[in-house]
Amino acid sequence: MTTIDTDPDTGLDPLEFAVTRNLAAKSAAERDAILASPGFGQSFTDHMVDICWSVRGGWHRPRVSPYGPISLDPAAAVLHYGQEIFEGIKAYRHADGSVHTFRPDQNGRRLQRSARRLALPELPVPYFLQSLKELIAVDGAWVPSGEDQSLYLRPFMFAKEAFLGVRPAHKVAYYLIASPAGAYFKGGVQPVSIWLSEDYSRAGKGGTGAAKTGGNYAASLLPQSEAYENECDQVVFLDQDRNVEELGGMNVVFVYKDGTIVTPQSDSILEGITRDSLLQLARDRGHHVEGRNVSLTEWREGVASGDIVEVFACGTAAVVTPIGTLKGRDFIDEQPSGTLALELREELTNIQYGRAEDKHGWLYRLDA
């Protein structure tokens, strides 16, 4: 187990992980083939790490064991009514061979407000760092060191009672897997064409937007090829008033003339980290930052007067990725082509792999 303190803030002792070794681990040479060209998604480390919580017991038996295969009874209430959050995290090697995650604290804190929408039991943050690190501790070596390279953390909790009836589950289990990952863009960040999905919806007011649950990014599919099929990268969805929210699995941010900065802003919009580093890092430079409501005739219009000199989106994945094309039913608007957007992204990804300093306090190192 890995030494971690006492939490001054919520006075939780670390909890008691059993560690079971993988005696199928992948080789020192298999690991490595696998690192020099890890893509995203596609392979994944020895082990992983699960938490139980129940109604009577709380969160308990936490433990480290083989990466495999999760057994289900066919009644558990996720397979039925998709009781289920998850989340996007990365872990960095930097040059001296340390490795640190960024914010995971946020990371944490809305776990917890997804748990909360979702009606799962809340995670305590020091829970959820320490099952970071506790991973780390075991699969380290899985952490890349090559140019754009990190380890993609994905923790997720899900509803595992066996039961046929509509209420919050009483047994519910967390996980935290891993997968190396390449650099997103392979050969430089490439601006990305937009489809504007005015037939469907990802959420609506009162809904789960703002909750990073699987059945947001399911309603997602079915847009997303009607995107493909009209040579697009991507979707953007629009409220019920047709204001902008987000893209399939980024936010988006608009880039004024006089250096203002807005972002769509609800209660149907997922709260991005990314996005809220961005935006701290535009306001070091002295750029005024707004959430509000964004609607598509203000995109259209600002573009084509010039109001509007640059749009982008961002997320755990891409870091930022400028929009090139936003492409409708019948209109094709090419988008204004800047500065910021790179130099945001560049900026933010020397803090996160240890190139630059961390004024504000970001990094949290997990091989401690």
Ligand SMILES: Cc1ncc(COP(=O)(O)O)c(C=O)c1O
The other form holds:
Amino acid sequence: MTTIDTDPDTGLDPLEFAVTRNLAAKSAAERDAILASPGFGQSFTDHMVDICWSVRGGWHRPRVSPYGPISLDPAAAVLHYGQEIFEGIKAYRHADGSVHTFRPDQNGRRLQRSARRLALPELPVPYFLQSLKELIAVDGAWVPSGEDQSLYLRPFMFAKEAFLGVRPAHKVAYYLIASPAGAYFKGGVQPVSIWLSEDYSRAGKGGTGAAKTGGNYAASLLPQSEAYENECDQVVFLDQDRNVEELGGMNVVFVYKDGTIVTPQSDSILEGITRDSLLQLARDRGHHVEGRNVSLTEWREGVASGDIVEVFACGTAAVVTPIGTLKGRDFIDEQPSGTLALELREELTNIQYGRAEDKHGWLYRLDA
Ligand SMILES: Cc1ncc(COP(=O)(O)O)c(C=O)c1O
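Go ahead and give the structure of the form predicted in complex with this ligand, now that the form predicted on its own is out.
Zooming out: every chain and molecule, the one shown earlier first.
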């Protein structure tokens, strides 16, 4: 196991992970063939991490084991009531071969917030960080070194108790799996077209919009299909007052002509770590940043008048994507194109890949 000291903030001792090596692990040649063109979410590393939780025993039985199917009782609560949460975070290989991730404490805390909303137990952040290190200790060779490539880490937690009563489960599992990811955009960043979802919402007031839980994504699939039918790449959701929320899997940011940057903020939006980081980089450049409601009218009129000079989406998977078009049932608005989104993208990825100074202390080394 990797050596981690007692956490000074929580006083928690590190977990003792039982490691079972995968005897059928891919050969170096098989792995290299996958890493040459990994795509997204298609291939998985040789191992996975899991930690059990029960009302009586708390967090226990931390393991690293061969990647493979999970055996679940058909009555497991997650299969019926969707008590489930997850995270998405990447590991980057730097030029010297070392492996780092980006602001994992933020993902650990967001997993805790999601857990609270879904009535799941909160995994202590030191355990979350340790789980990432444990997986990299056995599967570090899966972190690709090509341009814009990464190892996508997918922590998740679900209710595994076999019980059909509707209440928070007494038995829960936390897992971590990893999947090599290629460059999101082949041949340079392309603006995306966005479909405005008028008939379906993603989240409601007091709902689970701010949590990273499967149900939010399930609710986004039908409107996402509607987006495809309308020849759009992604879908944007509004709240009940016709304020802009976010895309199915990315936050939205507006740049105004006086340099002000505005992003929708409410308790029905997932607080993106990419967005928070980009906005910090923008503040470092002297931009004024506001988190507030942005109505659809403000968006459309701002673009028409020239007040809004750039609109982009951001998230871990694609980092930053300029929005090229907003399409509704009876309109198509071309969006203005600017340079800030791509400049901030470059600045952020330079930090993530170790090509620029990490002034905010955002990197966290996983292989030491
Ligand atoms: C619904 C949603 N909004 C926003 C984001 C962006 O969050 P982050 O920047 O932490 O990846 C994500 C995940 O990528 C998401 O799934």
